[in-house]
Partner chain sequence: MSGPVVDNAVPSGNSSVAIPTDISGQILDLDEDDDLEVFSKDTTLTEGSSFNASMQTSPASMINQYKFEEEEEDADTKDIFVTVDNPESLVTAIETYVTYRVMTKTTRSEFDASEFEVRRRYQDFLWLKGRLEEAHPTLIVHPLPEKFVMKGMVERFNEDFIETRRKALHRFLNKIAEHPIFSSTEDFKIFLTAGELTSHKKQGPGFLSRMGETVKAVAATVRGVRNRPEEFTDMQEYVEAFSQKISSLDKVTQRIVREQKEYLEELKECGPMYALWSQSEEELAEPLTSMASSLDSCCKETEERVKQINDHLIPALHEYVLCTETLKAVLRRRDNIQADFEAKTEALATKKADRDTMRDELDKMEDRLEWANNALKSDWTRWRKVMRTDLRSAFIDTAERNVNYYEKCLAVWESFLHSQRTDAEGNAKDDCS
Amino acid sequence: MADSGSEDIAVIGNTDLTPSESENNLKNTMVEKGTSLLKRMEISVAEAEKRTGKNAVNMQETYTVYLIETRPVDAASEGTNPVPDSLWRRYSEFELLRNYLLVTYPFVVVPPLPEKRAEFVWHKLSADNMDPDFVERRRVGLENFLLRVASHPVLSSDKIFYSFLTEENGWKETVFETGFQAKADSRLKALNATFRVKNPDKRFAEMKHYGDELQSVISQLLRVRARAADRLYGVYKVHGNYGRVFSEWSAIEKEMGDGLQSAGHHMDAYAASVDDILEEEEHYADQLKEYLFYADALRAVCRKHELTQYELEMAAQDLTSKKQQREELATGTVRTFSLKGMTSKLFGQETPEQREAKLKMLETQIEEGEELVKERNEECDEFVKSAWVDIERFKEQKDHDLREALISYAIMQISMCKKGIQVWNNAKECFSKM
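How about this chain only, in the form predicted in complex with its partner chain?
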């Protein structure tokens, strides 16, 4: 059972995180102490900065870079608190890292990155990538990504990941040297191809279906939520008008003046309070979004299973047909239709030498085929085994995280209600003095 081990996972650097947000981050990453990088190292995405530079086509562009800070775990407990190591990375490098992980560990449900462009926004929230709120939320999302990878039993021991965190220069070249690009291209092709698998593992088929449903329902939920947030904003802000009118009205009244004036202030406070409320709600939406993107990763794993299964079936099919050919050649009976068979029927049988040569070739092919089938079978089994382990791990994590998200949503609502009670009680007191 993984406990939170909160002392070991100090999230350093960004003191702007509210206690509830830190808590959420901790809760969101299930730390497995014996196996993960996170046990030895503290990781955070501390800051974001704007940079300008020339891009690949030699044009000026503005982009944001994020500061990754790392520090050995022991350092903090020694009390010395040394300066953390740090380096800057931009979003595209995170993407590169993730693509590498996807290709290299196809049986893992790889943690998603925060969205590239702001979607499901309600109108007050900017959809602009340069908007400071968006950048801040992305910073949190990137940190979350790193923490999740660093606490994953398999991914956390990857060297490329380690050097992403520790080596600023030359990292990109290192990644390309692994040759993952080639695999990436074929993977992309495979994922997009349509093929029919005869015997998929039922569990994976179900998981894929689940992934579809999860994606669909979370998208709809996010859309509805954004619209409701928009409307709620309107309700609160209109109350600000009360503040203005009460203030003006108080100017013409004698006895009522003070009460009206102070009630007006509370109406202004009420109207202003919605900004914080919706910012917190945005954080909740981000938690849902993570699992929206996770659904995609889950489906990718299921697709990969289908692919390996398909390749196994193809190899087996090929082997069977080769064996059949051998049999036909040996016994002289043609059971399967083949062009060779037809031509030999038309143009006469082959010579015994030719037949011998063919048989020999077939034998070799069958041998190779059997090897291949054995290989593919093992691959398939391996994949099913390790993928299912990760899927189970993912399921547990998802259940835990989403439940926590719902709880944090309830906590937010409670806080909002308490604020509402306070404001209106204050207003009521002021009205009584009217």
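Can you now output the form predicted alone? The one shown was the form predicted in complex with its partner chain.
Excluded here are partners and other molecules; the one chain stands alone.
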């Protein structure tokens, strides 16, 4: 792969773990808002290609790869137009990249990937993930994902992301070398934190609830849209029956024949246009689906905060317990029932030397516990600060994007209605001339 212009791109991150108009509008919006990478590099997923090969278990499989093209923004401003650097990636590699970002930046509402298999579609549209129309919509979605990451104030500076865009070979090995998988929280651990955290942050609890509700309402909206699209498809196709009947009728009429036949042609054209219209409508549905998946990314940040808070509370609880043990050992009084206390009563007290050794060990554990609580407090405070900044950024982006998507969808519906009125106005003119 060519390296032209790659040295001009500054990447400051580290790998340590701690339809076309709207596409162009999205790119322009991101460049205006964007951070270093998108201001310095043009990024696109130019095309998709179906391939056949053998998988990990030596079975033949058919899969799709996507061509990522990048070039320095400076080249365009200088009047040159170099051949872009390019490489192919599978969908599974995009998934790996996103999983890495989720683990490495738990305080970020990480942009979602487009759906793996089509959901909430009108029944005449193929749900096959190898269908050309679906692959094209996924290509647009994958490009959108890259632009979202490249415009993010934190994610855009990550070295692994940059190598995903520029290094075809060895990228996977680089990702796994970060050890991010070992840092991934288990579902059980996160669930435990949800139910056992004693002092949840009200803001994060409310935001998590909002994420649930957002996902619910968008799911309902997409289901309604799919049902409406089915009915619209039926209405359009019925107009094809008008066309057939008018055409047959025209054959038996001398004076009215031309008018009837012309009206039939208008009806046929109207019926035939529905496939393109509804496929275009799917584009707007995909914009809503992005936020269906964004809702889960938002909840993931809230769940991570719960886990951070839970770990702080457990460390504080353990420290309190150790201090109580020290006090009981020093004074010889037991405040709470314990097996140790009962054993001492039955078999005699410890020798002064044993008590001294235990006190010394407890002092060490208390020092370590105080340091751990301090670290957990700092981690929690830093997480809250970073996460809330990103959530506010996400909310602003969401409000803008969903408003634009809904307006565009409404405009499209108005356009379709006007088209239907125009067809019947044309038919009326044909009938008037008979």
